[in-house]
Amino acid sequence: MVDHVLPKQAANISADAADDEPRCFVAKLFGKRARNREAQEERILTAAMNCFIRSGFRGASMNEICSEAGMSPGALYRYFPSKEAIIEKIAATHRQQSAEILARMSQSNNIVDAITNVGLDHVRKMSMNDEGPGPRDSSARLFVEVRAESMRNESVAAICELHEGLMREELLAAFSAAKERGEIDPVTDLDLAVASLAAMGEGIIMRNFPAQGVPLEALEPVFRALAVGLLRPTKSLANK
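If we look at the form predicted on its own, what structure does this chain have alone?
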């Protein structure tokens, strides 16, 4: 009886394996295509960042970006139909980086320490990034270009507002929790406190102090003083 069963089992296993082969091939094919697309997008984004920094957002044309990327216009437009679409992708990357930085606030039980570290981490990421091609402060220099363009271009302004809105929500939630715990007594309402700190942080990033030779450690007391001045930590926080 066993001798009759085993061959059937083996046949079933072989049939299952045969069914899996097309699925594996399709998965590998789509995986390869996805990786190729990511590589091409990264190639275009790097070229665009170089052009925006060199010529400004307005001065950089799609043709210039094509030339920098070594691609035909037809090939580039398959990935990004406009400069605004490129900026939206870059902004999405920055949103992800900011989200990761803000998520680390929960690791600290001191809101002033947390805000100080958020400021330093953003400067480090924008002005001292060792990842990828281009100068270390590419993100900071691009930030200035995008910020300037947002004053004239509604599409770019909407992209910036989305990015800033997500950051404000995270900061507002952290400030609200600290206030409920009796750890801070802000000089103004929380919405204005968040907006003010964000504006001052942006100004520090736009000044790009590390590129001027200012060490990151020198900015630590600056961010701390801003946080203390606006949030006014109470004795409850000091005793932690």
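The form predicted on its own done, now the form predicted together with another copy of the chain:
Below you will find a single chain and nothing else.
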């Protein structure tokens, strides 16, 4: 009884190949093939993102994505099992980027600065694409799309809830710490403050002010005002 079928491509560790890359120690996971696969997946995701921003999740067809990626359907489907899978991946990446920005809450000295800086960071990030700022293909559009999709697509909803739960925790921790430091009005309902701050911040982000000619600096006092209004910080922080 030998597994004559299974162990097919045992790792060839020693010398062979001799292509462009210095060939490797651990064969399979980090080989040329694996790297190529990652690059292709990235190519598809970038193309899909552009299409989704342009036409929406439902509006963009697989053919559109294939064209944008310069790839045939047969090739594309080798990397993703379905359109749904691409949507989920893109939604997850997008929401995770937001969560990462939120995770920088603790870098500021006080709670008002923290909210202001994170808010501005968020708007900045969302109004840019990889090449630079731009109105047409900003990530804020994708945000609205993800929100809409999460309202009727259960797996996208779960993805959103996951990351947004993290964000709420992050905010709540920062608020609690500030409260204990005596920075904010002790009667403030922190849970409500977290929820409404997040909601209002999303509203600002979705509007994509930088793409409409409102410079980022102009939003600084807006976030500050929002923080001050919601948390009623002690005088020293409330100075504009």
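Residue numbers count along the first chain shown, from 1. Remember, predicted model here, so these are calculated numbers, not experimental data. Between two forms, the rigid core is the largest collection of C-alphas that superpose within 1.5 Å.
Visitor: Does Ile205 move appreciably between these two forms, meaning a CA displacement of 2 Å or more on the superposed rigid core?
Guide: No; Ile205 is a residue whose C-alpha shifts by less than 2 Å between these two forms when the cores are overlaid.
Visitor: Comparing between these two forms on the rigid core: C-alpha of Ile65 shifted by 2 Å or more?
Guide: Yes, the C-alpha moves 2 Å or more.
Visitor: Once the two forms are fit on the core, has Ala177 moved its CA by at least 2 Å between these two forms?
Guide: No, Ala177 moves less than 2 Å.
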